[in-house]
Every structure is written in structure tokens, then in C-alpha cells.
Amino acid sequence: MKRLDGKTAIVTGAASGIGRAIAIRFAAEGAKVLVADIIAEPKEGGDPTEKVIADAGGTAFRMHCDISKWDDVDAMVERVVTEWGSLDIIVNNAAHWTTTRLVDTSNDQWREVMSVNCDGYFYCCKRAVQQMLKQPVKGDARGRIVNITSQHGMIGAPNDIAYGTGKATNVYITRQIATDYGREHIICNAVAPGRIITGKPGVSMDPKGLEAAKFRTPYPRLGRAEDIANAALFLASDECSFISGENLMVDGGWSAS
């Protein structure tokens, strides 16, 4: 039996990178997956996530969703419930990133990042909990929430004021949901990636930055998207029942050293 057989899941930001890896992994373990994103094509290239899943024999469909808009989030949850009857798992992964220091960050940049990394996570968590509270307990849970946070929400990082602050709020909302809704059988945890190589172009592939990350990471390689997908799978599965409110660091030992 597969670990997510019979489960329904939403993964936001699932067109590319970490979200794509999570959606594909969940579908391989038997989940029906809504691939939510504002784009359709993977930034790193290849077939769309929902096609990869379908070609492998899984079940998925894509839906445009801007998580900074409540109406989009509401429609996303309603679609899953209409199609499949329940929302068992939501993985909040979509995020926006800038690389500026405090005084170099414009008010518009700050608001753009926070509208996704704070407001968006609030909307997705709130709407998911609203739905999960209506559902019967299956095994140990009415539903499971996995928030993708970041190492940058836990440590200081150069030129990272908006993104790091937003990710720190994701850690807090994870703990608060676990505290407030644990008695209602809602399990909420988070995964905090370290430096993950996804193949997406941009600043994350800067050679100097990669070399610095390799030097700082005790493990002899940097992370892969599949490392985060495996951690998210554990937290979303029935194996995880007495763990809630945790922010699991998946960073090759960076935060331990």
C-alpha cells in the first residue's frame, strides 16, 4: 500500500522546483494532487507537473492560484472538495523572493513579498483549516498542513530582510495552528530547506553563492528538491501523528554547526 493512498492534496507553487518535486512525490505515493501555481511551465524546463504525474499513472490537475488573493485560495479549496470530496493535505510552498538589505528595500518590494509569504500563507492555512474542521477524523487527523519555511527564517542571512522575515512568520503560524487546532485533530508542521539545487535559473545558481553554501554545509553535497519532498511526505503521511508544530530543518547540518 502506498503511503498516501486515498488522500487528496494541494501543493502551491507546484509548477517548478521544490513544489514540483513534492507534487510528483505525493502522486507517486497515491495522492490525488491539485497543482496550484500562477505559471504552467516549469522554470527549469520539462513537461508540466500535472503531465508528469499523469504520464506516471497518477491523478492531478492544475489550477491557476495567486495565493496573495483570498478569492483564488477559496476557489482552490472549493475545487478540490468538489472534485474529490475532501482536503486531506495542503503543502504551502509558493513564495516570493527578493535580495536586498533593509534600507535598500522599497515599500513596494516589502509589500510584494509579504503579500505572498505572509498573507498568502495566512489565507491558505485559514481556508484549509476551515475545510478540515468540517471533515471527519480519518485515523489520527482531520487534515494535515505542511508549510515550506526556510533556513532563512531561522538564521540571519545577508541581504534577505523581506524574504527571511516572511519565512519566520511561516514558522510561527505553524506553531500557532498546532496549538490552537490540535484538539480538533489538525496536524500542522513545517519543513525548512537549506540550500537546495532545483535547476531553476536565477540568483540561486550564482557560482559564488553555491561555493559559499558548499563551504558552510557540513554534508558533502547541497540539497536536492527530492530531499524536501521526502520530508514533506513524512509530515503529510499517517506515520506522522504525534508530531505537530515542528519546523524540520533539512539543510545538511548547516543550522547545527
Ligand SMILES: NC(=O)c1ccc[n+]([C@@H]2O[C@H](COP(=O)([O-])OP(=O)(O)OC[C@H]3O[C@@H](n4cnc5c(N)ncnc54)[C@H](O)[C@@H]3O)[C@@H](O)[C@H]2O)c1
Second form
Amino acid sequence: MKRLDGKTAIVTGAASGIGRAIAIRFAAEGAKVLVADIIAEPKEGGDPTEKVIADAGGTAFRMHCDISKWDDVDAMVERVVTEWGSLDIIVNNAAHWTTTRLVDTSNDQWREVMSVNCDGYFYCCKRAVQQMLKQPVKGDARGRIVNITSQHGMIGAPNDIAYGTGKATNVYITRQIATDYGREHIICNAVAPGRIITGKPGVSMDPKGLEAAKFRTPYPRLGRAEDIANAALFLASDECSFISGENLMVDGGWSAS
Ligand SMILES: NC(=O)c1ccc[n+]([C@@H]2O[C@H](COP(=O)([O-])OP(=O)(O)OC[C@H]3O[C@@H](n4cnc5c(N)ncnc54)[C@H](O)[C@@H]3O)[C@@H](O)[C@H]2O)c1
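Could you present the same protein in the form predicted together with the named molecule, rather than the form predicted alone shown above?
Full complex below, order starting with the chain above.
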């Protein structure tokens, strides 16, 4: 028996990086997975996520979904329910970045980040809960939500006004949903990654930034996307019982020190 046998899951931003690792891990554990993204090819290269899953014998399909658009989110949840009958798990992972201080952030940049990192999480959580409330309780839960947050938003990281503020809202919405829908057997938790090397080219591979992150992280390596997938798997599985509203730091002890 695999840990997600018989479960259906949506993973947003699952074409690349952490979302891709989560989708592949969930499928390997028996879940049927909808890979939701605005792109098809992984930013770090390699085969599309749904192909990797299918090649390994799992079940997945990809759907274009821009989480900042309610109609896309609505269609995504409808599609899973039409195909597979229920939505047991949603992992809200897709995010958008800027690296600017307050006065250097244009109103348009702010709105662009918030439309994904704040509105997008709201739309996905709302639409998922609407569906989950119609479903019977299976095991301990009617449905499970895992929000991917960040260290940023928990502490003040330099030059991060829009991204950090958006991530802080992801932690709060997690607690609010756990509070408001716990009685209906909806379990909502979050995973806060530390510095995770996904192989995506660009600023995240900047040697100076990597050196600073290594210096700041007690554990002797930086994170891997699989570290986050392991934590998300636990929170999405029946092994996670009586835990809700939690924001699990997966950061090699960064926030402990
Ligand atoms: N990598 C890290 O070090 C790190 C650290 C802390 C938190 N995180 C969080 O982990 C999550 C994933 O990060 P990652 O490093 O894998 O990023 P990534 O850029 O590698 O992947 C993000 C994916 O989200 C998709 N996406 C972006 N906007 C979207 C939209 N509007 N609708 C649907 N999909 C969209 C992208 O196309 C991409 O495939 C994010 O929530 C991020 O905030 C990452």
C-alpha cells in the first residue's frame, strides 16, 4: 500500500522546481496528479513533469492554469472532479518573484506579485474548499491543503517587499482555513522552504547568494526540491492527523539559529 493510494491531487506550478518534485513524489506514492502551470517545459530542463510521471507508471496530466485568474482555477478543480471524482489534496506552490525594496517597487510590480502569491493562493484555497465541503470524510479528512510558503515573510529578508508580504499572507491563510474549516474535517498546513537548489538558471544560482545561504544554514548542505516534497507528502497523507494550521520550516535549521 502506497501512502497516497486512491487520492487525487492538484499541484500548482508543477512544471518546474519544487512543484515538479512534489508532483513526481505524490504520483510515485499512488496519487493521480494534475500538473497545473502556465508553462509546459521545466525551467531547469528535462522532460515535462507529466511525462516523467507516466514513464514511471503513474497517472498525471497537465493543464494550463494561471492561478491569478479565478476562471482558470475554477476550470482546474472542475476538471479533476470530472476526471477522477474528487479533489483530495491541493498543493499551492506556484509563485512569482521580485527583488526590490519598498520605494523601488512600482505599483504594477506589486500588483503582479500579489496577483499570483496572494490572490492566486486565495482563489486556489477557496475553490478547493468549495469542492472538499461536498465530499465525504475519508479517514481523518474531507480534503487536505498544503501551502508552500517561505522563510521570507517569516523574517524580513533584504529587498523583498512584495514577495515577502505575499508569503506572509500564505502563512496566515493557512491558519485561517485551519481555524474556519477544521470542524468540517479540512486539514490545512504549510511548508516553508529554506534555500532550495532547483537547478533553475539565473539569480537563484548566483555564487555569492549561494555562499551566503550556505554560511547562514547550520546543516552542511542547502536544500533539495525532494526535501520539500517529503514534507509536503507527510502533510498530504493520512499520517498527518490532528495537525492543522502549521507552517513547517524545512530549512536545515536556518530559522532555528
Ligand atoms: N527555491 C527556493 O529556494 C524557495 C525558497 C523558499 C520558498 N520557495 C517557494 O517554493 C515554491 C516553488 O519555488 P521554485 O523555486 O520551485 O520556483 P520555480 O520558479 O522553479 O517554479 C515555479 C513554477 O510556478 C509556475 N508559475 C508561476 N506563476 C504561475 C501562475 N500564475 N500560475 C501557475 N503557475 C505559475 C512557473 O511557471 C514555474 O513552473 C514557491 O512558492 C516559492 O515561493 C522556494
